[in-house]
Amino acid sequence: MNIAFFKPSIWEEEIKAVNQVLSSGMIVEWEEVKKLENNFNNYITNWSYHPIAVNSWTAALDVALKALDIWPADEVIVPDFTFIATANAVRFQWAKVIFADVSKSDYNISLEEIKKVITPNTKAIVVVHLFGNPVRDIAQIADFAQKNNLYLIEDVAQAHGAQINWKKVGSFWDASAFSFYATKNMATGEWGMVLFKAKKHYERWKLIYNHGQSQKYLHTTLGHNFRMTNIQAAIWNIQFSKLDKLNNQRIQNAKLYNQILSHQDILQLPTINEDVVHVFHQYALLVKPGSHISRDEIREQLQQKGIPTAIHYPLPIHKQPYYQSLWYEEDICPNSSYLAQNIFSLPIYPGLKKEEVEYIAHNLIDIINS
C-alpha cells in the first residue's frame, strides 16, 4: 500500500465556484473577499473584531505587526518552535526576536516560559497554536499580556476552528493571522486573514495592505499589495462550508492512531482532552528518551513500506543559519532542540481512509516492536 502524505480536499464545488469567478470578469478583489471577511469573523469571534483578507499568511503577520507600531527598538516574544515565518515577520519590522522555549508534552509556549525572557523592551508576544493544537494558558498569558501593556497575536496558521473551553483560538487578544495556504486545514491556496480586535490597527492595515490610499489615488502613508483575488475567495467559501466537518475527519483519524498506539511505551502521544478542541493540522510523535530505536531509524522502516512521513521541524528558528548570524546562543532554548530530534508527524489528513490509518499504524508497532 502506498500512502500519501497530504492530499488537498479539492472538489467539484471549489472548481465550480473558481470558473464562475472567471465567467463574471470580477477576478480582482470583490465580493466574495467580504462574503469571506464576514463569514470567517463570525465564526471565530462572533462578530467582535475587525478581518482582512490578503494574500499570504507571511502578508497578514508582517502588516499585523506594522499596524500595531511594532518598532526596532521592540522586543517581540515568538516560540522557537514554529515554521520561521513567524519570527521573520517581527525582523521584517528590523525589531529583535526573544525567542522562548516551548513545553516537551504540548510543543506550545506557555505563560511561564515567556515570563522567562520578558524585558522592559518587550511589546509583543506571538503564540502559536502549533499543529492546530491550542495553547492550554492562552487565557492567562492574555491577561498577563493586558496587566503590563503587551500586544497579544495569535499565529492561527495551523488552527482553524480549534477551541480551548469552548472558545475559538484566534480569538484572545489585540490581533490572530491565519493562513490558507494549500496544506492546511482549509486549501485555498496562498493566502491568509488578520482579525483586528481594535478599529484602530485595522484602519491602520487597511492603508497599509492597499499602497497607503486612504481613497482612490490619495496616498497618506507607505504600503504594499496585499490585496487576494476573488479567485481566492470563491474556493474559501466552498471550503469554509467544510471546515468543521474537515476537522471532524481529522479528529477522528487521530482518535484512531491513539487507540491503536496507546501502548507503545516509546512513543509520545498527542493528548485530546474535553476542554480542547485539538483540529490536527499534525499528528505529531514524540520518540521518547533512551528508546531502543531512533526517530529516523523509524521514519526510514516506515518509508519502506509506503508511509511517508515528516519532520516539523528539523530545527529550532534560533539555530537557523540566519538567527545564527544574529549572534543567537547556540542551545538557549533546550526543549525545542530536543523536539526537533525525536518528533515526526504521520499521515492525517481528511480523505486518509480508516483502513490506511489502520495500515500506517500497525506497520509502526510492527517496527517499533521488531
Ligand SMILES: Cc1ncc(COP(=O)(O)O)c(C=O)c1O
Given for the second form:
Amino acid sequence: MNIAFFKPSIWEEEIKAVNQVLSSGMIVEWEEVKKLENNFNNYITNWSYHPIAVNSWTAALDVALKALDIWPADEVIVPDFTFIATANAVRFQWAKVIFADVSKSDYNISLEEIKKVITPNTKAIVVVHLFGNPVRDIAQIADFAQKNNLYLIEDVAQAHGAQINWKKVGSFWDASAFSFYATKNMATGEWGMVLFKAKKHYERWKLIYNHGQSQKYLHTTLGHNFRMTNIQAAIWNIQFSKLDKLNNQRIQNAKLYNQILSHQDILQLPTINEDVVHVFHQYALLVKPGSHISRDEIREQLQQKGIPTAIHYPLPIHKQPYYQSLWYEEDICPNSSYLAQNIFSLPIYPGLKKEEVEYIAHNLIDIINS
Ligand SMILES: Cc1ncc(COP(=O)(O)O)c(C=O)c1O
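Show the form predicted together with the named molecule, please, because up to now only the form predicted alone has appeared in this conversation.
The next block holds the full complex; its first chain is the one shown before.
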C-alpha cells in the first residue's frame, strides 16, 4: 500500500465555487469577505471579537503586534517548539523573542514555563495550540496576563475548532490568529484571520492592513497590503461548512491509532482528555529515548512499507541558524530539544481511510517488535 502523508480535502464543490467567482468577474468582493469574517467570529467567539481576514497567518500576526504597539525594546514570550513563523512575527517588530520551554508530555507551553522567563520588559505572550491540542492552562495564562498587564495572543494556526472546557481556543484574550494555508484543518491555499477582543486594536489594524487608508486615497499611517480575494473566500466558505466534520474525521483516526498502539511501551501517544477537543492537525507521537529502536530507524522502515512520516519540528526555534546568529545560547529549552530528537508524525488527514490507519498502525507494531 502507498499512503500519502497529506491530501487536501478539496472536492468538486470548492472547484465549482472558484469557477463561479472567476466567471462572475467579482474577484475582489469586500462584502463576501465581510460575511465570512462574521461567520467565523460567531463560530469562535460568539460575536464577541472583531475579525479581519488577511492573506496569511504571518500577515495577521505582524499587523496584530503592530496594533498592540509592540516595539523594539519589548520582550515577547513565545514557545520554543512551534513553526518558526510564531517567533518571526515578533522579529518583524525588532522586538526580543523570549523562548519558553514546552511540556514533554503534551508539547505545549504552560504558565509555569512562562513565569520562568518573564521580566519587567515583557509586553506580550504568544501561546500556540500545537498540533490542534489546546494549551492546558490557557484560562490561567489569560488571567495571569490580565493581572500583569501583558497582551495575550493565541496562535491558532493549527487548531480551528479546538476546545477546552467547552470554550473554543482563539477566544481567550486580546487577539488570536488563524492560518488557512493549504495543509491546515481548514485550507484555502493561503489565507489568515485575526480576531481582536478590543475594538480600538481592530480599528488600528484595519488602517494598517489596507495601505493605512482612512478614506479612499487618504493615507493617515504607514500601511501594508494584506487584503485577500474573493477566490479564497469562495473556497473558505465551503471549507468552513465542513470544518466540524473534517475535524471529527481527524479525531476518529487519532482514536483508532491510540487504540491499536496503546500497548507499545516504547511509544508516547497523544492523550485525548474528556474536557478537551483536540483537533489533531498532526498526530505526533514520541519514541522514548533508550528504546531498542530509534525514531529515525522506525521512520525509515515505515517509508520502505510505503508509509511516509514527518518530523514537526526537527530543530527547536532557538537552534535555528537565524536565531543562533542573534543572542541565543544553545540548549536554553531542554524539553524542546528532547522533542525535536524523539518526536514524529503519522498521516492523519481526514480522507485517510480506516484500513489505511490500521495498515500504518499494524506495520508500526511489526517494526517495533521485529
Ligand atoms: C503554529 C503555526 N504558526 C504560524 C504559521 C504560519 O501560518 P501562515 O503560513 O499562514 O503564515 C503556521 C503555518 O504553518 C503554524 O503551523
